[in-house]
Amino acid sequence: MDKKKPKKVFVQGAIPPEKIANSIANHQSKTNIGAHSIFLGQIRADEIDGKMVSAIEYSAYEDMAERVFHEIREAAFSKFDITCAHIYHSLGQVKTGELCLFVFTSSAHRKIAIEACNYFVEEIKANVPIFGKEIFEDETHQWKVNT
């Protein structure tokens, strides 16, 4: 398989729902695809020590993170028979209810698309150096721990 060139993953702020709709629409001409799987990460209004989270501010070592995203993408293409894979992750502040992660996989068959999408999400959470600062309604903050 040919090595894919690294794709830009980061977007500033929340991921707009239109980006998701456009991604789906852009794949309608690819008739060898029989299934898509999509994961959307949304900011929750968690209550921590009596305070409500109002946003998460994401930062990253961008070059390093983009390299890890690319490695995950390469591994997924060698592990799964997927046709397409797209990943977008927010940088900067994302408010509760807004989207911060969009993973979109395509394959001839649903099981592969779903398994590949799950693989991407778990690998991203475990390995990409992205940091989230939880911003509370009272403007205080703490660093988020991924679970």
Given for the second form:
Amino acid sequence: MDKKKPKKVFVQGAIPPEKIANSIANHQSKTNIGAHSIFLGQIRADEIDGKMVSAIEYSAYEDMAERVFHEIREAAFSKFDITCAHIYHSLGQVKTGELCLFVFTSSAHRKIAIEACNYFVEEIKANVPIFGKEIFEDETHQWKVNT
Amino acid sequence: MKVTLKYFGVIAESAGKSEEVLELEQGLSLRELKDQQIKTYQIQDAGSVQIAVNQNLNNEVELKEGDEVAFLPPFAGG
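To complete the pair, please output the form predicted in complex with the partner chain; the form predicted on its own was given just before.
Complete assembly follows, chain above in first position.
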């Protein structure tokens, strides 16, 4: 049932750490779960040509992104025996040290939860139309490219 | 035929807009439209630009009235 529900992935601004704690708390009633795997993406203060990144401003082709997120979910549920999966990604400005991606997978056993979590992260980075503007401390910017 | 073009990230920055509706001559191919817009807006690093037609990256389609064509720079999620 969980996998069929359309989920809202995008959140405005940074993902608050409390959201992670609350998500864990929300799963304590699901006693068929034996393992959670969590990935958190954090904005790194890269130094590029002597300038420090102070934030990333995310934008997206939102309609397509929501559709691709849904396709990744469908594929993950057919590949892995997971109980549930949650994804949150930031839009707008996220400062260095703050969180921009939260992937949370749960399963009866650890291996599946971990593999599924990795699958989500790699698929999101490769296939979801999200764009990132790296903003430097002097307010100039450049566009981020996933490697 | 009328199509809606959408621009994102560095491409929207080059174009100075995020969306426009163009009246295209019938039979214009997606490749021709892409080349035309890249030239018009002097979009850099053209090789990295992906095109989605109606949110689909499969470009083996013929353009038709009402299509939404998105110009996508490299993805940077996560």
